[in-house]
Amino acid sequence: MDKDRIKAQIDLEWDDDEVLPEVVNPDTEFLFNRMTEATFEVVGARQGEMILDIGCGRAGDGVELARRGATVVGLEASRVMLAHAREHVNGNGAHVTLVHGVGECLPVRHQSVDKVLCKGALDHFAEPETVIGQIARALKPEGQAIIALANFESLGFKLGRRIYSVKLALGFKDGTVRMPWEPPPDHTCKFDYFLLRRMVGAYLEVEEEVGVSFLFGFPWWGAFLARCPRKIYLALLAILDKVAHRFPSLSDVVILRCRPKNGECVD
């Protein structure tokens, strides 16, 4: 593994200050909150187990998992985000070990980790498939990997692209706005459900798959919800989330819980 080559492809000063738009509609807020809730449900943190959080960002998830009794190690490549993480951990009095490193070269021993969490980060890595191989290497034979990621072939994005193509045909276009179904510049790979399953399947066996949220990115959907009373739009989004749970290939976010294949250790 050429660690220096990997680091050369990574923005070590990346900051998430501009990840969220200035105006956050109800569907955006619901998506982020429900993604976190559903991920914790799948992780099922237990007292004393070691969880490695890859691409931990500000360590918000790590702090919560530590509160639930897990021994948490947060790995982050960005020095800026690592500083944010230290501030968050110290401010919450949590015990989370923070490590500066890259997912393509995990600084842990073979088969030493109970669970690996990678939430919303796999499409930021220089070599996502290498990261998955490293996850398989790090897991104990009975360990679990939980990977949560945005699905860029969700139903909302598919419909949004079709409607946008009609608008283009009619002469409407705003070239200054990035469409929701277009991966942000800091994404290295455009993931969807099937690509994620194929990439993960080379190293891990999927035990459970969960879809989260439905119709994010559908034109006018967020603006419509913003006009509804909070009780109404939360009920609508909760119903659609239950639909997404059963159809992860069309959901806005996909969560996979995986285990090493036959307990094998991947070099």
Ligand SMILES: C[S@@+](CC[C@H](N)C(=O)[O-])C[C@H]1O[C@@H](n2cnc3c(N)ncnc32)[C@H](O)[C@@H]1O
Contents of the next structure:
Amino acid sequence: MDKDRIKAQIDLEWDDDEVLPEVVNPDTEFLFNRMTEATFEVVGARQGEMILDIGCGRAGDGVELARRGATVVGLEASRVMLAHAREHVNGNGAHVTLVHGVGECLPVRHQSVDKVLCKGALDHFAEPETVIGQIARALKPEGQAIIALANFESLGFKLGRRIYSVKLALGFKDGTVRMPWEPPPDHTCKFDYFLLRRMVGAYLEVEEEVGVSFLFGFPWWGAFLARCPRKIYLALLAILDKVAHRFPSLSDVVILRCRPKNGECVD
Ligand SMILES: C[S@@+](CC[C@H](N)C(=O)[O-])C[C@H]1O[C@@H](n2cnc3c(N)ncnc32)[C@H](O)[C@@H]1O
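Please supply the corresponding structure for the form predicted together with the named molecule (the preceding block corresponds to the form predicted on its own).
Full assembly next; the chain just shown is listed first.
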């Protein structure tokens, strides 16, 4: 793998401060919180196991997993995010090893890692499929990969797109620059449940799949929830999350727990 070729395709100064939404409606807040919580449930960190977090960002997850007893290594391509991560790790007095590198060329030995976490990052990578191959190579035969990613063909987005095309046909245009179902410019790939399953399935065996949150991006939904009392909107979102759990292909976020195929090492 030509590391320099990969690095040339990556924004090594990427900063999440520049992409955070200006308005955070209850559905957005719920989605991010629940995605993190559900990911931790699937990871099920155990004392002493080694977890490699690829595209670790600010290392918020790494710090929490280390608190639960895991030995965490956070790998991050952006120097800016790595600086944020260092600050967060030191500020929490946590033990997380931070490494500057790219997921397409993991600096670990074959079959040496207990668990790999890749949350909200696969659609930022220059070559997501190469990263999945690297994950399969890095995992111990009984190791696990936990991949969490936004589903751009969720029910909320599908319905939103339909309603928008009807609005357009009727001559309404609201001047929104980017619709929620269109991937942001810093994404390299538009993932949905089926593409994710296909890409992952080429290298890893999926053992568990979980859907998180339902109807994010549905027109007026976030604004409607923002007008409800907190107790009410949290109850509504929790019910929908239970539905999402059973229907990952239509949910807003998909989490997969996978293991190497037949314990094979992929070169
Ligand atoms: C949306 S952030 C997710 C951060 C974190 N996992 C979380 O859930 O908060 C995606 C991260 O992947 C990093 N990234 C992008 N391409 C990468 C690559 N090829 N290798 C490693 N990290 C990469 C970005 O710099 C960014 O910090």
